[in-house]
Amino acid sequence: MLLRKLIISAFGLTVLILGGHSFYSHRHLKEAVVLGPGVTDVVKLGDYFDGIAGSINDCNLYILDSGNPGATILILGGSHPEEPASRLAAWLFVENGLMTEGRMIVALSANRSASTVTRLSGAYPSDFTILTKWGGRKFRMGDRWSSPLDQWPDPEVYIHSPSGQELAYVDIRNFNRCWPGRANGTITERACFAFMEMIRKEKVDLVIDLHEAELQYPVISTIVAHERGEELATFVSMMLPDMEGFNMGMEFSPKALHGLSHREIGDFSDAVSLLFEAPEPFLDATRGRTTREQLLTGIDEFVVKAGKAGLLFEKIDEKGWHIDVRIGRHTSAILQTMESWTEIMPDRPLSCEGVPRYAEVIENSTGHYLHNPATSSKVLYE
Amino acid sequence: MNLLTTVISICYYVFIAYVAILMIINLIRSRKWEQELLYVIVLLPFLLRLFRLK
């Protein structure tokens, strides 16, 4: 019987290992990010606030400086961690990016606590690989809300400081929710408060939050607008279909949603603050097996079956929503949006070189605008 | 709230700690191979909790 109970026990301890190595590996993955010629410092997210310093929150800020008089453009890549071309899309911004007017902060795990867990029960894939001319370059896939092994318990009800409104429990995790933030709050609310202290004391003009939606979700393929960005949203949406060939709607920011950066950031600071929603079928409900290929095709026959039926509220067809696609969609709303800005306030202009755009992205994929770590002198980890 | 949440946590871990030695006691204590495995099996993700993997 000793044997038998050994025997059990050692089955139960094969298990946990090989779990708990998968779950290990995917908390503590580095992922490299090759510094570009536009990289003038970079900074700790604590370095704005105590509160944050050395926690699982404290990402790198890169800081591209043009040196040329200008305003200071803020994106945050990482939101929610399981928008994969959100973040890879600021990748491209650090790796190739030289500002030539104005200055660019970029921040690629603004929840990193989210990057490092998927969603429970989801099964969804803990990482993935962009293929490159060199190889690969691995990423961690992330989840919406924050680890609960980082903020943990979730209340009933989540009060949102301090409009007091009443959200989803679970959203108290979520660092879209979180803004402006409270100094004193749960981790994901000291990095809303720490990115706006930051957002003041670098006198940042314009913010754009980068994320993905499913294709259930209604806002999508859109820019929701804080209403002093407005006319920035409507003139980049009037701007793309015919500079970039695709079409990306606006919206105005809803003035009693609260917790969100398009509104908060907007009524807690100086800056613009913009959303960008780009189509990712990986998170439809109605999406078949949660795989690695589902992640980077953008395939799935059955969010085509939920189009067909008039369930979706954008387009989708066998070829999917490549994350190349996503990720060209990010990069020229951005450009075009800098250019935009800087027709409107010609006295504080934004130029930036050297990122591709939406249809170099397609033509050359994503993975040629990423960098060899190993080859490179100038790599940090994220 | 921070101090109340961080009390929470505490206690939460030394709770699950309290469950996995009950568990591990029950294990030995069993006679029927089913219970044994079935022990296992539910002790998994406590462990994985409590030595904060997942």
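Numbering follows the first chain given and starts at 1. Definition used throughout: the rigid core is the maximal C-alpha set that superposes within 1.5 Å between two forms. Small disclaimer: the values here were computed from a predicted structure and weren't measured. First, how it differs from the form predicted on its own.
- With the core superposed, Ala10 shows a C-alpha displacement of at least 2 Å between these two forms.
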The other form holds:
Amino acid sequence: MLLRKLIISAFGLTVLILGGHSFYSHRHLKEAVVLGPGVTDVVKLGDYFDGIAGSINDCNLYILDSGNPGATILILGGSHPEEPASRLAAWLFVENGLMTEGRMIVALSANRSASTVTRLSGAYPSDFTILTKWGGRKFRMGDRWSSPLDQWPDPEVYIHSPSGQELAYVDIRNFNRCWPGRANGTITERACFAFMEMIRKEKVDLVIDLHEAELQYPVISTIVAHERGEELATFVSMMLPDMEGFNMGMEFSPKALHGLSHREIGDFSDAVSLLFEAPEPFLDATRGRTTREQLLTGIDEFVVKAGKAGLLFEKIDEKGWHIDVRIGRHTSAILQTMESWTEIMPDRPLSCEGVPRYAEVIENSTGHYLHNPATSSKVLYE
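Show the same protein again, this time as the form predicted on its own rather than the form predicted in complex with the partner chain.
Partners and other molecules omitted; one chain follows.
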């Protein structure tokens, strides 16, 4: 009896150690960022609000300033780090972009806490690797919500501030349900508040929040626009099929649904706020195993079957939705938005060179545009 107890205890201790090491390695994985030719400065989110300084969510902000007159655009990657194309599309701007008119600010880990954990019981891989001609770049896989290690416990009901709207309890850790944030709130709310402070202090004109969605979610392959951005979003949606070769619809930001970036940023600042959604089969409830391969290729026979049964809001076939396709959609949509913005507001132009578009990312792969940290003197870590 004693021997059996010792064996069971030893087995449990081994599992605990191995699991703990996995969680620790995930949380502390350093993701290299090679600063491209257009990066003129890197600051911290905490520079705009002391209440977030030094915390897990005191993320890096990469500034690409052309030095020429124009508007200021903010790109939010990693609002939901379980949507990796949103982070990697932003990465391509930091490592390759060169602004020629106006200024760009990029967050790669808008909710950094959520990038250090994966969805509980989701069986997600903790990381994934993008292959390049010189090797591989490893990135953290994340969650939709801030880590319970950084914010706990959840309330029975989340009361959004300042609207007073009741939302799901877990959404108090959802970065895209906590806008415009609270100075004395949770770490997720304080992060949103800090971004609002930055948007106001830097006089940001245009905010694009990058996301991916499951194919069973109706808000997919679309631009969600605050009413002050409806003309711009409509223009972009009309231009993308002819100029870039893919479709993105346009939807209005609901005035009665609070906490989302496309609603609150527009309401609480002078910035035009847009949100982009690309398809990600990895998130679908009908998916198969959540492997690294599935994350990257976007191929899943169960999601295909769901499509044949009429359960999806976006098409999918045996080719899936490769991460290169999803990233390329985001980079092209951002570039087209900047071009359309300039046509509508020529006195406040935005222009960026060096970032690959949809067709280029698909032809050459995402890894082609990620640079080798070992051969660069300008490297930071997320």
